[in-house]
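The chain below stands alone and is given in structure tokens; this is the form predicted on its own.
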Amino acid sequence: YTIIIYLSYPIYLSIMRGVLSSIMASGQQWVLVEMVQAFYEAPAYHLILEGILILWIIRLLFSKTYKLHETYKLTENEKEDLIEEWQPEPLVPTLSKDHPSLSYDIVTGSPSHKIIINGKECINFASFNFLGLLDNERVKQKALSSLKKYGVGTCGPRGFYGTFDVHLELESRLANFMQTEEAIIYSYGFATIASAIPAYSKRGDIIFVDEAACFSIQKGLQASRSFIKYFKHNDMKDLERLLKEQDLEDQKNPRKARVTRKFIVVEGLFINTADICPLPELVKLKYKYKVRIFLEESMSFGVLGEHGRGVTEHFGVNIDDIDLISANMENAVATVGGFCCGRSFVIDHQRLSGQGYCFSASLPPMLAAAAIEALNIMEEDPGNRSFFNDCLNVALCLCDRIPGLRLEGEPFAPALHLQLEKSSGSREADMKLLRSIIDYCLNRNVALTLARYLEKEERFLPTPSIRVVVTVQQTEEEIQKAVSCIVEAASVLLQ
């Protein structure tokens, strides 16, 4: 229509003058005929151009922009051959029966130093039960009474009616111990990281995450919509690269510069390579950029530093130079849920906007006294913790001696992975070859696990590995033993 009316000004011009012409010349003149010799006056070319596309239009208009296909009524009998032979498509796609999610280890009883699985009692080197505090009498007792009193669970938010002294008494203890202002607790580990990050990093933010961050930070990072930059592991100079090129981007727009928040995310110890964060570096470079620093400690919460702290106590840094702490409650103080942690106005926010505090049941009462329960005995045997420096210095070195794996993680690392030297190029063959050497362990009264992960949500899929847990509980000669059993399997399997 538009290259109409363009193509066709000249010609209704020079009939609207004719029209006021004939109007102001003599009102008894026939309009029509002015019209009929403007259009005479007008150029051949205009007069065809114009023609075809009215004929263009009109077709246009009166055709249909679809054909009607004959219908074929079907019969009874041909309907109901056609229903028999219909089979649904799967929601989800078929596995096989040997696949590791559907062949899986049974435990029976508790899982502290020996661990019942598949009816065989075994040393547990899988259970993240770091300090030894899952099967303490203390702590079972703290937990039984509180059952007693508040019943099994909360059936509330913390907002509805969810909110029990002893909850305020945790987070209380919490900050206290780890010397912040303020502390939140989450009814779930894995929620807990994954609510705070969208708390406070919304779209447009960016954020500047290691790619070795664990899949907690991941979900928190897909929730928050910001933008997201990787930078290689624990590599220093790559992140400053990034924040060096976001800075120059700045500038060229403050005004936008102004208003995006940049975030630093880490994990204090990182579950997925057992080695530490380079703490001191980032926060130079957090207030060299002035970006904000958010520090995941499930792994080194209650086993780095003098008093358990974590990494900031591990390194000597202020606690006051990272904006939020997080870790959850079920590694070494060995009950449920997580935590959060850090200066007043930082905490309180999240009790508006963070998802799994605002919209999960609370964390049941038993479970939270035998959190405080566990902090008494943490804070009462500081001593525990360098015992427990003596089991990894021992496995450490025994583990270092496998022939056929390789050791990955840091000599103060709870957890610590054993790869295979040479990958036999399949990601499924190596997982094959890495469970077969657990199950001969298993077999000769070892527990130890494979390392899983979702391999189509990772965003940098790790190694395969066996994941290898050292406790306070686990004697020398018994890590020796485990050592001996998979030296064993190494050299029987790994031929």
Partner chain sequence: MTESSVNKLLNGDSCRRTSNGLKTSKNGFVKNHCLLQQPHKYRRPRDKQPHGSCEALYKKPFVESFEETPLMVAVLTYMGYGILTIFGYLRDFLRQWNIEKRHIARERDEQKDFVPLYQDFENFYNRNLYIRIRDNWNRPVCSVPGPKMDLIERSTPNYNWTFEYTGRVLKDVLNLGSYNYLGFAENKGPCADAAIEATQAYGVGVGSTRCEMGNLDIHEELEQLVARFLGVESSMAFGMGFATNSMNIPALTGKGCLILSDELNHASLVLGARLSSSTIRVFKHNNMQSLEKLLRDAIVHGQPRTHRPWKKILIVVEGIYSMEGSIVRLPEIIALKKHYKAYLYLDEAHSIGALGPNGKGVVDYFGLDPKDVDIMMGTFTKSFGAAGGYIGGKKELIDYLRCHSHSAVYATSMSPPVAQQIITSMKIIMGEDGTTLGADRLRQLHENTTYFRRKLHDMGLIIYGNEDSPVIPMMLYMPAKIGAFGRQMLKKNIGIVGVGFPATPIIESRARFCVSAAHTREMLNTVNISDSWQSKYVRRLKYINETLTYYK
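Numbering follows the first chain given and starts at 1. Worth saying up front: this structure is predicted, and the values here are computed from it rather than measured. Note that the rigid core is defined as the largest set of C-alphas that superpose within 1.5 Å between two forms. What changes on going to the form predicted in complex with its partner chain:
Core-superposed comparison between the two forms: the CA of F460 stays below a 2 Å shift.
The Cα position of L49 differs by 2 Å or more between the two forms after fitting on the rigid core. Once both forms are overlaid on the rigid core, the distance between the two CA positions of P90 between the two forms is 2 angstroms or more.
With the form predicted on its own done, generate the form predicted in complex with its partner chain in the same format.
One chain, no partners, no other molecules: that is all that follows.
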């Protein structure tokens, strides 16, 4: 059939053209007589040609059609045999018994400054409890009073009687704290940026992402089904090269460019590398190439900047220049959930389009109340300068003296990575080696952790590392102890 249509297409065209031209020739008033007259006036070869074409169409119409591929219909019995024969793979592959993440360390009691791991009390250098708010008495009391008023769960999504006055208060407090127009809260940190990205970026849009972006960003990108362009970690030249390429592309096809949204997605402090994004340069690129910036600040919120507003405050960048800031409340704020903030024009859209917001039960009020109290504490006593110095101090201690280990990240980052200076060549062996260092420290009451990744799922798998988390609660002696412990472990185990 396609062939017939294909063949007859020019014929139709020529017929139409013939008829049309004759109509045109005969003037505005279209009369049958005039049309007939037009036929008379047409040159003979024209009529002959059309006659042949008409005959050709008739021939095509009555000729036998044939199929390019003959289909073989299976009989029911054959189908049954196929069904009988098919063996699916097992639902999950069998794991080796000594898979590194199969047996979790068990923490008894509160995972705060002092933590009991597998029955052993340690100083915690592993939980992201940067500001030590996890077991803060004020936060607990606020959570308890909320629990006594509202119970635990909300029993519904935000739309269906799951919006509590506490949520509204927390949203306005967050907006105030960050000095933005609006904030929106999610009930799970991971779902925050992963829902926010696909709320704006759709199929056909373009997202420029740093290679070191964390896993929840990667999932957001995947859910958005946009074109993803990775630039080298913190390499603004590489980003500009990609932007320029896109600019040229846009000039070729301006109509498409007018509806193609473009975004840059970066982390403030990268969780995987512990370094900071060059925000001022990104903002320059933003205006030069008209790309919007989404900033994920889970590591930097509450930590960087004089008031803890994160990377924007750290660099003195106008927060309105960033289109969307997202962060979780599970690190510095020490509860559960996450939030996005920015201008109302941007943020409000998520109330109907953020999947993790619309379709999920809302945050338990007691957790929201805890977050409000945590914000109160952060506002009353920013204390970020001293925390900043703490981090610097730890980094300084760590970077000098550990044989065989290398410190990665900005010195002021609260979660640093210790990598092997010389890799043994296999990732598995490296992980084992690092794990033995951690076990050594655990036995000496210092809790550290490996940075865990899904090795097959990560787009750019980070190098294996031990994560060292600095919190305000760690004293000078404890830090010294931890550092000497790591040094000892490294010198014993890395020879």
